[in-house]
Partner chain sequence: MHGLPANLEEALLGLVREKLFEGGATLTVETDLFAAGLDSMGIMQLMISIEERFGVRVPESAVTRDHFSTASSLAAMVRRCAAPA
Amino acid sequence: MKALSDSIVEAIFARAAEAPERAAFVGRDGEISFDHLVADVERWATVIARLPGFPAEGVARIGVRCPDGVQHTVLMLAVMRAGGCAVPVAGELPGDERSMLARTTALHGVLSQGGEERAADGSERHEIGGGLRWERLAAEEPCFPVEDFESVCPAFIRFSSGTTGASKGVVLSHGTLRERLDSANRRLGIGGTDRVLWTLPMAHHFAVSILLYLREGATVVLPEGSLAGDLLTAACQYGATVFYGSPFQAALLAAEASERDWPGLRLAVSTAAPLAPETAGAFVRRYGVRLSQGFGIIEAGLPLLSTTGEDPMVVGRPDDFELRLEGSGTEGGLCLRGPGMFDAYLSPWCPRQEVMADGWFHTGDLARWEADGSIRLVGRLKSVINVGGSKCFPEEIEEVLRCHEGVVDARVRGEEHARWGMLPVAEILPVDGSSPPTDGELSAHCRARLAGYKIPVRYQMVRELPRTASGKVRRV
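Taking the sequence provided, give its structure as one chain in the form predicted on its own.
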């Protein structure tokens, strides 16, 4: 195996050695101690390194498609332990998007559990035990410079939204992961006595959550289900001390009807989407602990975290990150720089120093300085739609809609929603205004090509779409 002495996995192993009998996971997958976790990672790393198609030289790019749980974590860590770069493949992605992800990253293969989808053209499928399959993919010529990619010691690639349209593969090295965990934990303060209630999808939230908890020797609590009662039952049964989830899960917990207490809760963090004041207020009334609003992005980790929780749109003061607002006065585009910044965008290849040519990363958020030096988020400068913490772009959905035989053109925007934050809605310019496609037909068309959260919840037929002088559809 091409294991790296300074890898993030080695840091987790070192922490595990301090308390090998401590539980790394508890809940629906049983209790898994840290020494058991380490043994499983080592075993699977050996298996992965010997799989057909795993390159003897260089850095293997390995997709991991596995339901949330211990197995997902073991496989992600095992890929890194074997010297590969792990690429999570979200289970909700339809075939078209999975194929695009595989091509963009030039995957050597995919480890998967569950599902019996047809193998990709030119691939080889192997059953490797434990209910897992290895799909060795046909060689793809990478559309990025392999030497530059491997020179950063890559550990992890995650896409910033979907895998088409404006999405970007974000490359994180082992060193970057270690830096951003150190930085994030300055604000979170996770330690070995903590037990963290897990509520987020692992394919989207791994680099500053699961890795951080294990590196700090904390225990991850896996609930039996995703309903409010399931979450609170697991929290109480296993003594969860930390909640780290989306506003959607926070709202579910705040509305849980049993009136049970959560006596061990010390830290509650809402992240991935804007937190509604109503949810923040209901949560503190229900459990006596304020919800802290975290500002997290895959390019930077968790650079900001509010400490008072009094106003959910105030995301805290800078500490080890520097912030700048681009524009005049106290309001403008949020720019930042600090430890653990991403190493590169994959395709087209663009290293961090080129993205941050002026020394700053431009987040695309509109923000304002408060009198006490805190940052208040005001809105988005970009067109991204954030659905309960999962992000998509209007352009991506519009491209799919235009492929429908009854659609000439489309415009998609995000509509505010009390529970989900935003939901996509679409305006449709039909081929035949007297007999336009039905909502059901359009939804079925989208469902075959897009993840569920990207499917518009409403379609409005229009006679024309507003356009710019150059002929492009004008954004709302």
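Please supply the coordinates for the form predicted in complex with the partner chain, as a counterpart to the form predicted on its own shown previously.
If you are looking for partners or other molecules, they are not here, because only the chain is given.
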């Protein structure tokens, strides 16, 4: 096996050595000490490196499709420990999206726990013990330059929520992850005495969360279920000190029926979607701790965190990140640069230096400077639809709708919603206006091809769709 050198896994192992007896995980999967975690990661890394189809040379690209829990974390770390690049494959992805991900990433194989259906078409299955399956994939010719990809020392690729246009796959190297965690923890201040309540899907949140907590020697508390009652029970039973979750979960916690307190809570962060003022208010009234609004994007980590919590749309003042607004006014597109920026987009391949050709990463958020030097988010410039923290693009939904036999063309937009942020709604140009496809047919068609939150909540039949001069459907 390769040397650990500058690996993010080495950084976690070094921290583990300082307090080997301390719990890395408590809760649903039992108590796992840091010592035990390291041993498990080493054991699985050895198994993974010997799997049929694991390349002897270069960087293996390995999918991990595993429910949230200790095993998910162990597998992700073990892939990286074995010198591979880990690609989370979210459980909610239907077959088409999974196959697309496997193809785009040219995965060598997928490690799966549970689920009978294949992680990708045409895989060769091996049971490898521990309830796990290795699905070896036919080595496809990658559509990205492998040499360039491997030169960045890739550790992790994430697809689920890019920031611009369509999901491109964000590549993060070991060095980037280390810088990113250091930077984010300057704001979060998580340490070895913290116990962090886990609430988010691991396939979508892993770097500035699980990796950060373990690297800082903190303990991750895994609740039995995802309902507010489950979260609060685990928080109290295991003395959780940190909540890091979505506005939806914060709202559920604030409204939880038992009226129990959360005495150990010292830091509460809401991330992934804009926080409604009512939620921020209800949360502080219930638990006596202000919800901080985090501004997290996969390309940059957690560059901003508002600690005052007075106005939930204010995401804080820059410290180790530099910020700039496009244009000359006090309001414009938010651009940033700082430590731990992503290394490249995978597909189409585009290294960070090219993405940030002008020296800045353009986030696609519309922002304003406040008088005190903090940043307020005021809207989006790009087409991304953020459904309560889960992001999707109108283009991918339209493409699926256009494949329905009763649809000529479609336009999807995010409709503003007070509670969820945005919901996808579709305009449909039907083949036959006198008997257009029903809502149920269109939803079922989408469900087979898209994750559930991407299914439009409403379909409106139209006689025509406005187009640009070049004939493309005009965005709203």
